[in-house]
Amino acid sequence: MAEKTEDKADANIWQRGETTKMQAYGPGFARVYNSRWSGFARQVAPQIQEFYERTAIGLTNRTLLDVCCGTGQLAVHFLEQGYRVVGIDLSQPMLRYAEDNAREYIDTHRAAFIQADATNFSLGERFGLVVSTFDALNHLADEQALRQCFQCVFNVCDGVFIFDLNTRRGLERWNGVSIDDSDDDTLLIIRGIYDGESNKAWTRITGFSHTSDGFFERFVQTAFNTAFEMAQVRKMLLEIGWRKVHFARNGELAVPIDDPEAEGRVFIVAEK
(Lines of atoms letter the chains of each structure in order from A and count residues from 1; the text may use other names and numbers.)
(Lines give C-alpha, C1' and ligand atoms only; values in the text may rest on other atoms or scores of the structure.)
Protein backbone atom coordinates (compact mmCIF):
# COMPACT_ATOMS: atom_id res chain seq x y z
CA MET A 1 0.00 0.00 0.00
CA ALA A 2 2.83 2.41 0.79
CA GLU A 3 4.35 1.88 -2.66
CA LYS A 4 1.00 2.60 -4.36
CA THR A 5 0.56 5.82 -2.37
CA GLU A 6 4.06 6.88 -3.37
CA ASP A 7 3.22 6.22 -7.04
CA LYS A 8 0.06 8.35 -6.93
CA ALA A 9 1.76 11.26 -5.18
CA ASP A 10 4.60 11.32 -7.69
CA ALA A 11 2.20 11.07 -10.62
CA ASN A 12 0.30 14.11 -9.36
CA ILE A 13 3.50 16.12 -8.97
CA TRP A 14 4.55 15.15 -12.50
CA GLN A 15 1.23 16.26 -13.95
CA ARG A 16 0.92 19.55 -12.07
CA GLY A 17 4.58 20.56 -11.86
CA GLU A 18 4.35 21.14 -8.11
CA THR A 19 7.46 21.21 -5.94
CA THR A 20 8.38 21.59 -2.32
CA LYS A 21 11.51 23.17 -0.88
CA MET A 22 13.30 19.83 -0.68
CA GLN A 23 12.42 16.50 -2.22
CA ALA A 24 12.15 13.36 -0.12
CA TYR A 25 12.53 9.99 -1.81
CA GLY A 26 10.46 6.89 -1.15
CA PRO A 27 11.54 3.35 -0.25
CA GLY A 28 11.62 1.98 -3.80
CA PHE A 29 13.89 4.73 -5.06
CA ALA A 30 16.08 4.54 -1.95
CA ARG A 31 16.63 0.81 -2.47
CA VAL A 32 17.72 1.29 -6.09
CA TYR A 33 19.84 4.33 -5.22
CA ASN A 34 21.71 2.37 -2.57
CA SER A 35 22.47 -0.52 -4.91
CA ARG A 36 22.93 1.26 -8.25
CA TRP A 37 23.69 4.97 -7.91
CA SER A 38 26.19 5.32 -5.09
CA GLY A 39 29.23 5.28 -7.36
CA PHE A 40 29.42 9.06 -7.75
CA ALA A 41 29.78 9.57 -4.00
CA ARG A 42 32.55 6.98 -3.79
CA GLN A 43 34.33 8.58 -6.75
CA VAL A 44 34.35 12.17 -5.48
CA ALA A 45 34.91 11.46 -1.78
CA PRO A 46 38.72 10.93 -2.05
CA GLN A 47 39.06 14.04 -4.23
CA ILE A 48 37.17 16.17 -1.72
CA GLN A 49 39.23 14.75 1.14
CA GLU A 50 42.49 15.48 -0.67
CA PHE A 51 41.49 19.09 -1.36
CA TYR A 52 40.23 19.69 2.18
CA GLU A 53 43.30 18.27 3.89
CA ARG A 54 45.48 20.73 1.99
CA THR A 55 43.64 23.68 3.55
CA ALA A 56 44.68 25.25 6.84
CA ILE A 57 41.69 23.92 8.77
CA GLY A 58 41.85 20.54 7.07
CA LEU A 59 45.28 19.88 8.55
CA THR A 60 43.76 19.35 12.00
CA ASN A 61 39.96 19.35 11.85
CA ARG A 62 38.44 15.96 10.96
CA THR A 63 34.73 16.72 11.18
CA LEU A 64 32.28 16.46 8.28
CA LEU A 65 28.65 17.35 7.71
CA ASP A 66 27.08 15.65 4.67
CA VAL A 67 24.01 17.61 3.55
CA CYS A 68 21.54 15.43 1.63
CA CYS A 69 23.65 12.43 2.55
CA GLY A 70 21.48 9.90 0.73
CA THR A 71 22.42 6.32 1.53
CA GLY A 72 25.70 7.30 3.17
CA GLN A 73 28.48 6.08 0.88
CA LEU A 74 30.40 9.37 0.96
CA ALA A 75 29.99 9.49 4.74
CA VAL A 76 31.40 5.97 5.06
CA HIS A 77 34.52 6.95 3.11
CA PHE A 78 35.28 9.77 5.53
CA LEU A 79 34.46 7.58 8.52
CA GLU A 80 37.00 5.06 7.27
CA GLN A 81 39.54 7.90 7.19
CA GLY A 82 38.97 8.73 10.84
CA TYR A 83 36.49 11.59 10.57
CA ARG A 84 33.56 12.35 12.82
CA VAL A 85 30.55 12.52 10.44
CA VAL A 86 26.98 13.74 10.64
CA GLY A 87 24.64 13.20 7.70
CA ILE A 88 21.30 14.89 7.18
CA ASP A 89 18.59 14.00 4.67
CA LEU A 90 14.86 14.59 4.40
CA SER A 91 14.16 11.04 3.21
CA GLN A 92 13.75 8.52 6.03
CA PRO A 93 14.15 5.53 3.64
CA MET A 94 17.50 6.94 2.45
CA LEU A 95 18.61 7.47 6.04
CA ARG A 96 17.78 3.86 6.95
CA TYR A 97 20.23 2.65 4.30
CA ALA A 98 22.84 5.17 5.49
CA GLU A 99 22.50 3.88 9.03
CA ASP A 100 22.87 0.28 7.86
CA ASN A 101 25.94 1.16 5.78
CA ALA A 102 27.60 2.98 8.68
CA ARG A 103 26.35 0.82 11.54
CA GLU A 104 29.74 0.15 13.16
CA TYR A 105 30.52 3.88 13.29
CA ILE A 106 27.12 4.77 14.73
CA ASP A 107 27.63 2.17 17.44
CA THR A 108 30.94 3.82 18.39
CA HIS A 109 29.38 7.31 18.31
CA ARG A 110 31.52 8.56 15.44
CA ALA A 111 28.56 8.92 13.08
CA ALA A 112 25.00 10.17 13.27
CA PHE A 113 22.29 10.44 10.64
CA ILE A 114 19.47 12.91 11.18
CA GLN A 115 16.25 13.58 9.29
CA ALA A 116 16.32 17.28 8.41
CA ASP A 117 15.49 19.69 5.59
CA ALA A 118 18.54 21.20 3.90
CA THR A 119 16.81 24.59 3.87
CA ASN A 120 16.06 24.68 7.59
CA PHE A 121 18.38 22.91 10.00
CA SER A 122 20.50 23.67 13.03
CA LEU A 123 22.86 21.31 14.82
CA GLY A 124 24.54 21.23 18.19
CA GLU A 125 28.05 20.94 16.75
CA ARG A 126 30.27 22.58 14.16
CA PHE A 127 32.25 21.12 11.25
CA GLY A 128 35.46 21.81 9.42
CA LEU A 129 34.06 20.48 6.14
CA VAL A 130 30.52 20.51 4.79
CA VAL A 131 29.66 18.71 1.54
CA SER A 132 26.63 18.07 -0.63
CA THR A 133 27.17 15.91 -3.70
CA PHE A 134 25.50 14.33 -6.74
CA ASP A 135 23.65 17.57 -7.62
CA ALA A 136 21.57 17.25 -4.44
CA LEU A 137 21.11 21.01 -4.13
CA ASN A 138 19.61 21.18 -7.63
CA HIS A 139 16.62 19.54 -5.97
CA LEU A 140 15.87 22.72 -4.06
CA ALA A 141 12.89 24.56 -5.51
CA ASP A 142 14.26 28.06 -6.06
CA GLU A 143 16.94 30.62 -5.19
CA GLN A 144 15.30 31.45 -1.87
CA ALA A 145 15.54 27.81 -0.79
CA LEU A 146 19.15 27.64 -1.97
CA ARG A 147 20.03 30.78 -0.03
CA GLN A 148 18.40 29.33 3.09
CA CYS A 149 20.51 26.20 2.69
CA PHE A 150 23.68 28.28 2.27
CA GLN A 151 22.85 30.20 5.46
CA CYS A 152 22.24 27.01 7.46
CA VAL A 153 25.57 25.61 6.27
CA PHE A 154 27.39 28.87 7.04
CA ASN A 155 26.05 28.76 10.60
CA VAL A 156 27.65 25.37 11.35
CA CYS A 157 30.79 25.42 9.16
CA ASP A 158 34.18 26.59 10.37
CA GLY A 159 36.08 25.97 7.15
CA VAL A 160 35.13 24.67 3.72
CA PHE A 161 31.85 24.00 1.91
CA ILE A 162 32.00 21.89 -1.28
CA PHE A 163 29.01 20.98 -3.43
CA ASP A 164 28.19 20.31 -7.07
CA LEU A 165 25.39 21.47 -9.35
CA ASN A 166 24.10 20.55 -12.76
CA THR A 167 24.16 23.52 -15.13
CA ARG A 168 21.61 24.25 -17.85
CA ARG A 169 23.93 22.52 -20.30
CA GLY A 170 24.04 19.47 -18.07
CA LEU A 171 20.26 19.34 -17.67
CA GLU A 172 19.81 19.12 -21.44
CA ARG A 173 20.97 15.52 -21.08
CA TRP A 174 17.78 14.74 -19.18
CA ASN A 175 15.66 14.89 -22.33
CA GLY A 176 14.47 11.55 -23.67
CA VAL A 177 13.70 8.04 -22.51
CA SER A 178 16.20 5.40 -21.44
CA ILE A 179 15.86 1.83 -20.20
CA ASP A 180 18.35 0.34 -17.76
CA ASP A 181 18.23 -3.45 -17.51
CA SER A 182 21.89 -3.89 -16.65
CA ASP A 183 21.17 -6.40 -13.90
CA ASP A 184 18.64 -9.21 -13.50
CA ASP A 185 17.04 -7.83 -10.34
CA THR A 186 15.90 -4.35 -11.44
CA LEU A 187 14.47 -2.75 -14.57
CA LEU A 188 14.41 1.05 -14.75
CA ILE A 189 12.57 3.24 -17.26
CA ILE A 190 13.77 6.84 -17.05
CA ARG A 191 11.92 9.69 -18.79
CA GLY A 192 13.33 13.22 -18.71
CA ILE A 193 12.07 16.63 -19.82
CA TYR A 194 13.98 19.91 -20.13
CA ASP A 195 13.30 22.65 -22.66
CA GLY A 196 16.67 24.35 -22.28
CA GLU A 197 15.16 27.67 -21.24
CA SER A 198 13.02 27.26 -18.11
CA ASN A 199 14.47 26.79 -14.65
CA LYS A 200 13.11 23.26 -14.10
CA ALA A 201 14.04 19.87 -15.51
CA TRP A 202 11.98 16.81 -14.66
CA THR A 203 12.69 13.12 -14.64
CA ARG A 204 10.35 10.26 -13.85
CA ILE A 205 11.82 6.91 -12.87
CA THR A 206 9.66 3.82 -13.04
CA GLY A 207 11.31 0.79 -11.50
CA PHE A 208 10.55 -2.91 -11.24
CA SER A 209 12.66 -4.89 -8.79
CA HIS A 210 12.68 -8.49 -7.58
CA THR A 211 11.37 -9.12 -4.10
CA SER A 212 12.47 -11.91 -1.78
CA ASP A 213 9.37 -13.97 -2.66
CA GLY A 214 10.21 -13.98 -6.36
CA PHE A 215 7.76 -11.32 -7.53
CA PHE A 216 8.44 -7.87 -8.97
CA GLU A 217 7.73 -4.71 -6.99
CA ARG A 218 7.00 -1.47 -8.85
CA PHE A 219 7.85 2.07 -7.78
CA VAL A 220 7.58 5.48 -9.41
CA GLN A 221 9.70 8.46 -8.39
CA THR A 222 9.46 11.91 -9.93
CA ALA A 223 12.40 14.26 -9.40
CA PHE A 224 13.14 17.79 -10.48
CA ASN A 225 16.33 19.77 -10.89
CA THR A 226 16.32 23.55 -10.65
CA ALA A 227 18.67 25.33 -13.05
CA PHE A 228 20.54 27.96 -11.04
CA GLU A 229 22.60 30.75 -12.58
CA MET A 230 26.18 30.13 -11.49
CA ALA A 231 26.96 33.84 -11.14
CA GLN A 232 24.01 34.19 -8.78
CA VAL A 233 25.14 31.15 -6.77
CA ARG A 234 28.52 32.76 -6.22
CA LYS A 235 26.94 36.09 -5.33
CA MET A 236 24.69 34.50 -2.71
CA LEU A 237 27.57 32.67 -1.06
CA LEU A 238 29.66 35.85 -0.82
CA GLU A 239 26.72 37.88 0.50
CA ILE A 240 26.14 35.33 3.26
CA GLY A 241 29.76 35.66 4.35
CA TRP A 242 31.97 33.14 2.60
CA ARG A 243 35.34 34.76 2.03
CA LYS A 244 36.40 32.90 -1.13
CA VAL A 245 34.30 31.11 -3.76
CA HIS A 246 35.46 29.39 -6.92
CA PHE A 247 34.09 26.97 -9.51
CA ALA A 248 35.94 23.80 -10.48
CA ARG A 249 35.63 20.59 -12.46
CA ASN A 250 35.25 17.13 -11.01
CA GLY A 251 38.73 15.86 -10.14
CA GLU A 252 40.32 19.33 -10.24
CA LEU A 253 38.85 21.05 -7.20
CA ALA A 254 41.88 23.28 -6.66
CA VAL A 255 41.80 24.67 -10.22
CA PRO A 256 39.31 27.54 -10.70
CA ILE A 257 37.41 27.73 -14.00
CA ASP A 258 36.22 30.96 -15.59
CA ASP A 259 33.09 29.77 -17.39
CA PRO A 260 31.12 27.34 -15.22
CA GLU A 261 28.06 27.58 -17.47
CA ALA A 262 30.05 25.83 -20.20
CA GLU A 263 30.28 22.70 -18.03
CA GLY A 264 27.62 20.04 -17.61
CA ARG A 265 28.34 19.72 -13.89
CA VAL A 266 30.35 22.13 -11.80
CA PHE A 267 31.78 21.96 -8.29
CA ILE A 268 31.58 25.02 -6.06
CA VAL A 269 34.19 25.52 -3.34
CA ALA A 270 33.46 28.11 -0.65
CA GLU A 271 35.91 28.92 2.12
CA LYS A 272 35.66 31.02 5.27
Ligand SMILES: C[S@@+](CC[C@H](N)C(=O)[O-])C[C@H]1O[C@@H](n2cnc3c(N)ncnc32)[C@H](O)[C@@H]1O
Given for the second form:
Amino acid sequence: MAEKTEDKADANIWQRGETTKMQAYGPGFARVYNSRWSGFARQVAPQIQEFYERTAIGLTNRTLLDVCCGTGQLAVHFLEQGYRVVGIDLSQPMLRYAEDNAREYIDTHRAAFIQADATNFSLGERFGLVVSTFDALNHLADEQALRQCFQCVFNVCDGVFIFDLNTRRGLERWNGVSIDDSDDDTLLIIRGIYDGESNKAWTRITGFSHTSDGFFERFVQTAFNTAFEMAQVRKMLLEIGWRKVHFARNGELAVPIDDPEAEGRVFIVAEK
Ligand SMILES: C[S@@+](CC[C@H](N)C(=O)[O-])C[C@H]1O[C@@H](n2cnc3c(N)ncnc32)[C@H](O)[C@@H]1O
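Taking the form predicted alone as the starting point, write out the structure of the form predicted together with the named molecule.
Complete assembly follows, chain above in first position.
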Protein backbone atom coordinates (compact mmCIF):
# COMPACT_ATOMS: atom_id res chain seq x y z
CA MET A 1 0.00 0.00 0.00
CA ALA A 2 1.42 3.39 -0.95
CA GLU A 3 0.16 6.75 0.13
CA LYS A 4 -0.27 9.53 -2.37
CA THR A 5 0.51 13.11 -1.52
CA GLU A 6 -2.03 14.90 0.63
CA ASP A 7 -4.70 16.63 -1.35
CA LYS A 8 -3.50 20.19 -0.90
CA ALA A 9 -6.56 21.67 -2.60
CA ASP A 10 -8.66 20.47 0.33
CA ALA A 11 -6.56 22.41 2.75
CA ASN A 12 -6.01 25.57 0.72
CA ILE A 13 -9.34 27.17 1.38
CA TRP A 14 -8.60 27.04 5.09
CA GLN A 15 -5.04 28.28 4.73
CA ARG A 16 -6.25 31.38 2.90
CA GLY A 17 -8.00 32.53 6.06
CA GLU A 18 -11.46 31.97 4.61
CA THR A 19 -12.46 29.60 7.32
CA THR A 20 -15.43 31.60 8.50
CA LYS A 21 -16.79 32.28 5.03
CA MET A 22 -16.71 29.54 2.44
CA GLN A 23 -16.96 25.83 2.75
CA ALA A 24 -16.63 24.16 -0.63
CA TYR A 25 -15.81 20.49 -0.20
CA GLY A 26 -12.50 19.37 -1.71
CA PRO A 27 -11.86 16.52 -4.19
CA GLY A 28 -10.82 13.81 -1.71
CA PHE A 29 -13.87 14.26 0.44
CA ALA A 30 -16.13 14.65 -2.62
CA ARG A 31 -15.19 11.14 -3.75
CA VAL A 32 -16.00 9.66 -0.37
CA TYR A 33 -19.17 11.75 -0.09
CA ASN A 34 -20.42 10.51 -3.45
CA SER A 35 -19.93 6.87 -2.56
CA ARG A 36 -20.89 6.90 1.12
CA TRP A 37 -22.68 10.03 2.33
CA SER A 38 -25.52 10.45 -0.12
CA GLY A 39 -27.95 8.26 1.83
CA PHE A 40 -29.66 11.19 3.54
CA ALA A 41 -30.47 12.90 0.23
CA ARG A 42 -31.82 9.65 -1.20
CA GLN A 43 -33.95 9.05 1.89
CA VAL A 44 -35.54 12.50 2.07
CA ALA A 45 -36.09 13.07 -1.68
CA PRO A 46 -39.30 11.00 -2.00
CA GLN A 47 -40.90 12.55 1.07
CA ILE A 48 -40.08 16.09 -0.12
CA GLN A 49 -41.61 15.20 -3.47
CA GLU A 50 -44.73 13.80 -1.80
CA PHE A 51 -45.17 16.91 0.34
CA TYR A 52 -44.61 19.27 -2.59
CA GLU A 53 -47.01 17.48 -4.93
CA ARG A 54 -49.80 17.96 -2.39
CA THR A 55 -49.42 21.75 -2.53
CA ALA A 56 -51.33 23.82 -5.07
CA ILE A 57 -48.26 24.70 -7.13
CA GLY A 58 -46.87 21.18 -6.89
CA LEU A 59 -49.87 19.79 -8.75
CA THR A 60 -48.60 21.27 -12.01
CA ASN A 61 -45.12 22.79 -11.59
CA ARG A 62 -42.28 20.26 -11.93
CA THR A 63 -39.21 22.47 -11.50
CA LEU A 64 -36.64 22.12 -8.73
CA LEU A 65 -33.67 24.17 -7.56
CA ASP A 66 -31.31 22.22 -5.28
CA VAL A 67 -29.20 24.69 -3.27
CA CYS A 68 -25.88 23.15 -2.13
CA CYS A 69 -26.72 20.13 -4.27
CA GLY A 70 -23.52 18.24 -3.44
CA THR A 71 -23.08 15.09 -5.53
CA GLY A 72 -26.59 15.30 -6.97
CA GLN A 73 -28.39 12.21 -5.66
CA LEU A 74 -31.48 14.20 -4.63
CA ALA A 75 -31.47 15.89 -8.03
CA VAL A 76 -31.38 12.51 -9.76
CA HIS A 77 -34.44 11.35 -7.82
CA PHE A 78 -36.44 14.33 -9.08
CA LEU A 79 -35.06 13.96 -12.62
CA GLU A 80 -36.27 10.36 -12.63
CA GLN A 81 -39.70 11.68 -11.67
CA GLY A 82 -39.79 14.00 -14.69
CA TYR A 83 -38.69 17.28 -13.09
CA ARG A 84 -36.42 19.91 -14.58
CA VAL A 85 -33.60 20.40 -12.05
CA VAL A 86 -30.91 22.99 -11.47
CA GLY A 87 -28.32 22.33 -8.79
CA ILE A 88 -25.93 24.91 -7.38
CA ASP A 89 -22.92 24.27 -5.17
CA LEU A 90 -19.69 26.05 -4.33
CA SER A 91 -17.54 22.96 -4.82
CA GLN A 92 -16.38 22.02 -8.32
CA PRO A 93 -15.43 18.47 -7.23
CA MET A 94 -18.94 17.90 -5.78
CA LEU A 95 -20.51 19.34 -8.96
CA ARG A 96 -18.41 17.03 -11.14
CA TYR A 97 -19.93 14.01 -9.38
CA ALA A 98 -23.40 15.53 -9.71
CA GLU A 99 -22.82 15.91 -13.44
CA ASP A 100 -21.63 12.32 -13.78
CA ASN A 101 -24.62 11.05 -11.81
CA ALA A 102 -27.09 13.04 -13.92
CA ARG A 103 -25.30 12.82 -17.27
CA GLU A 104 -28.24 11.55 -19.33
CA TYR A 105 -30.47 14.39 -18.07
CA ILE A 106 -27.83 17.03 -18.76
CA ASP A 107 -27.54 15.71 -22.31
CA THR A 108 -31.30 16.10 -22.76
CA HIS A 109 -31.24 19.61 -21.21
CA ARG A 110 -33.39 18.73 -18.19
CA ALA A 111 -30.58 19.22 -15.68
CA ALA A 112 -27.88 21.81 -15.10
CA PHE A 113 -25.29 22.09 -12.33
CA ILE A 114 -23.76 25.47 -11.67
CA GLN A 115 -20.99 26.64 -9.38
CA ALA A 116 -22.53 29.36 -7.23
CA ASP A 117 -22.55 30.65 -3.67
CA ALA A 118 -25.82 29.98 -1.83
CA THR A 119 -25.61 33.44 -0.25
CA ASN A 120 -25.21 35.36 -3.49
CA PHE A 121 -26.80 33.92 -6.61
CA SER A 122 -29.34 34.79 -9.23
CA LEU A 123 -30.62 32.55 -12.01
CA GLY A 124 -32.40 33.24 -15.26
CA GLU A 125 -35.31 30.95 -14.37
CA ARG A 126 -37.83 30.32 -11.59
CA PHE A 127 -38.75 27.16 -9.68
CA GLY A 128 -41.81 25.69 -8.01
CA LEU A 129 -39.72 23.91 -5.40
CA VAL A 130 -36.38 24.86 -3.82
CA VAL A 131 -34.57 22.48 -1.45
CA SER A 132 -31.36 22.36 0.52
CA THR A 133 -30.64 19.11 2.35
CA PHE A 134 -28.32 17.43 4.84
CA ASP A 135 -27.69 20.52 6.96
CA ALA A 136 -26.08 22.30 4.02
CA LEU A 137 -27.26 25.72 5.23
CA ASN A 138 -25.58 25.15 8.60
CA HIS A 139 -22.40 25.68 6.54
CA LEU A 140 -23.21 29.39 6.26
CA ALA A 141 -21.16 31.57 8.56
CA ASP A 142 -23.80 33.62 10.36
CA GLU A 143 -27.36 34.94 10.33
CA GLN A 144 -26.53 37.58 7.77
CA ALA A 145 -25.33 34.92 5.32
CA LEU A 146 -28.42 32.83 6.01
CA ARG A 147 -30.68 35.83 5.40
CA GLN A 148 -28.90 36.55 2.10
CA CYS A 149 -29.44 32.93 1.08
CA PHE A 150 -33.16 33.13 1.99
CA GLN A 151 -33.48 36.30 -0.10
CA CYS A 152 -31.78 34.70 -3.14
CA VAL A 153 -34.08 31.68 -2.84
CA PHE A 154 -37.15 33.89 -2.44
CA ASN A 155 -36.24 35.74 -5.64
CA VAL A 156 -36.35 32.57 -7.77
CA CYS A 157 -39.02 30.53 -5.97
CA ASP A 158 -42.68 30.49 -6.98
CA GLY A 159 -43.86 28.04 -4.35
CA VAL A 160 -42.18 25.99 -1.64
CA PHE A 161 -38.77 26.05 0.05
CA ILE A 162 -37.80 23.00 2.12
CA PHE A 163 -34.51 22.62 3.96
CA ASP A 164 -33.14 20.96 7.08
CA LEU A 165 -30.86 22.29 9.80
CA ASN A 166 -28.95 20.77 12.67
CA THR A 167 -30.13 22.46 15.85
CA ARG A 168 -27.85 23.51 18.68
CA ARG A 169 -28.84 20.31 20.47
CA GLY A 170 -27.80 18.30 17.42
CA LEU A 171 -24.48 20.09 17.08
CA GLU A 172 -23.58 19.58 20.73
CA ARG A 173 -23.41 15.88 19.85
CA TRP A 174 -20.51 16.56 17.45
CA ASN A 175 -18.08 16.59 20.39
CA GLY A 176 -15.85 13.53 20.15
CA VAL A 177 -13.73 11.34 17.93
CA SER A 178 -14.87 8.42 15.82
CA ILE A 179 -13.17 6.03 13.46
CA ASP A 180 -15.05 4.49 10.57
CA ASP A 181 -13.35 1.47 9.07
CA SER A 182 -16.56 -0.25 8.08
CA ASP A 183 -15.40 -0.96 4.55
CA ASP A 184 -12.10 -2.07 3.04
CA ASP A 185 -11.78 0.91 0.70
CA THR A 186 -12.03 3.84 3.08
CA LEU A 187 -10.81 4.71 6.55
CA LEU A 188 -12.21 7.87 8.12
CA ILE A 189 -11.08 9.54 11.33
CA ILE A 190 -13.67 12.12 12.34
CA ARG A 191 -12.90 14.67 15.03
CA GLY A 192 -15.68 16.96 16.17
CA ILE A 193 -15.95 19.86 18.56
CA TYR A 194 -18.87 22.07 19.54
CA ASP A 195 -17.89 25.58 20.63
CA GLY A 196 -20.76 27.14 22.54
CA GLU A 197 -19.17 30.59 22.53
CA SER A 198 -18.97 30.93 18.75
CA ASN A 199 -22.11 28.87 18.19
CA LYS A 200 -20.16 26.68 15.81
CA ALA A 201 -19.43 23.00 15.62
CA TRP A 202 -16.30 21.97 13.77
CA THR A 203 -15.47 18.66 12.22
CA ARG A 204 -12.16 17.55 10.79
CA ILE A 205 -12.23 14.41 8.70
CA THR A 206 -8.97 12.71 7.86
CA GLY A 207 -9.55 10.03 5.29
CA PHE A 208 -7.67 7.35 3.40
CA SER A 209 -9.52 6.05 0.41
CA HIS A 210 -8.73 3.53 -2.27
CA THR A 211 -8.34 5.02 -5.74
CA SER A 212 -8.98 3.24 -9.03
CA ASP A 213 -5.22 2.91 -9.67
CA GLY A 214 -4.73 0.85 -6.54
CA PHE A 215 -3.29 3.54 -4.27
CA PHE A 216 -4.65 4.92 -1.04
CA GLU A 217 -5.15 8.68 -1.14
CA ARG A 218 -5.09 10.77 2.01
CA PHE A 219 -7.33 13.82 2.36
CA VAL A 220 -8.27 16.22 5.09
CA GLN A 221 -11.58 18.07 5.15
CA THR A 222 -12.48 20.59 7.80
CA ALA A 223 -15.96 22.07 7.99
CA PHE A 224 -18.13 23.92 10.43
CA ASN A 225 -21.84 24.09 11.13
CA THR A 226 -23.32 27.26 12.59
CA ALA A 227 -26.02 26.77 15.23
CA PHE A 228 -28.91 29.04 14.25
CA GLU A 229 -31.76 30.03 16.57
CA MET A 230 -34.84 28.39 15.13
CA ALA A 231 -37.13 31.26 16.18
CA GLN A 232 -34.82 33.63 14.32
CA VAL A 233 -34.80 31.40 11.23
CA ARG A 234 -38.60 31.51 11.14
CA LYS A 235 -38.65 35.27 11.71
CA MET A 236 -36.20 35.91 8.87
CA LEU A 237 -38.21 33.82 6.43
CA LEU A 238 -41.43 35.65 7.31
CA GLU A 239 -39.72 39.05 7.09
CA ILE A 240 -38.42 38.22 3.63
CA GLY A 241 -41.95 37.45 2.51
CA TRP A 242 -42.73 33.77 2.97
CA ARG A 243 -46.38 33.51 3.94
CA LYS A 244 -46.31 30.26 5.95
CA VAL A 245 -43.39 28.66 7.81
CA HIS A 246 -43.44 25.48 9.86
CA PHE A 247 -40.91 23.11 11.45
CA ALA A 248 -41.21 19.36 11.00
CA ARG A 249 -39.40 16.08 11.62
CA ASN A 250 -37.76 13.90 9.01
CA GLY A 251 -40.47 11.49 7.85
CA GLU A 252 -43.38 13.78 8.82
CA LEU A 253 -42.95 16.93 6.78
CA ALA A 254 -46.64 17.83 6.86
CA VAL A 255 -46.86 17.67 10.67
CA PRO A 256 -45.81 20.96 12.34
CA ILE A 257 -43.82 20.70 15.58
CA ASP A 258 -43.85 23.37 18.31
CA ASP A 259 -40.41 22.98 19.85
CA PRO A 260 -37.77 22.64 17.10
CA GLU A 261 -34.91 23.32 19.55
CA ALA A 262 -35.74 20.04 21.30
CA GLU A 263 -34.80 18.13 18.13
CA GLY A 264 -31.32 17.30 16.85
CA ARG A 265 -32.32 18.12 13.29
CA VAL A 266 -35.41 19.81 11.90
CA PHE A 267 -36.94 20.44 8.53
CA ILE A 268 -38.18 23.93 7.75
CA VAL A 269 -41.01 24.28 5.26
CA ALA A 270 -41.67 27.77 3.88
CA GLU A 271 -44.51 28.50 1.47
CA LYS A 272 -45.30 31.60 -0.57
C1 LIG B 1 -23.47 18.34 3.69
S2 LIG B 1 -23.25 18.68 1.97
C3 LIG B 1 -24.92 18.46 1.40
C4 LIG B 1 -25.00 18.02 -0.04
C5 LIG B 1 -26.38 17.60 -0.52
N6 LIG B 1 -27.35 18.67 -0.34
C7 LIG B 1 -26.88 16.36 0.18
O8 LIG B 1 -28.00 16.36 0.70
O9 LIG B 1 -26.15 15.36 0.19
C10 LIG B 1 -23.04 20.42 1.94
C11 LIG B 1 -22.75 20.99 0.55
O12 LIG B 1 -22.80 22.41 0.64
C13 LIG B 1 -21.81 22.97 -0.20
N14 LIG B 1 -21.61 24.36 0.24
C15 LIG B 1 -21.08 24.79 1.40
N16 LIG B 1 -21.14 26.12 1.47
C17 LIG B 1 -21.75 26.54 0.32
C18 LIG B 1 -22.10 27.83 -0.19
N19 LIG B 1 -21.85 28.95 0.49
N20 LIG B 1 -22.72 27.88 -1.39
C21 LIG B 1 -22.98 26.75 -2.11
N22 LIG B 1 -22.65 25.52 -1.66
C23 LIG B 1 -22.04 25.42 -0.47
C24 LIG B 1 -20.63 22.03 -0.06
O25 LIG B 1 -19.72 22.14 -1.14
C26 LIG B 1 -21.37 20.68 -0.03
O27 LIG B 1 -21.52 20.14 -1.32
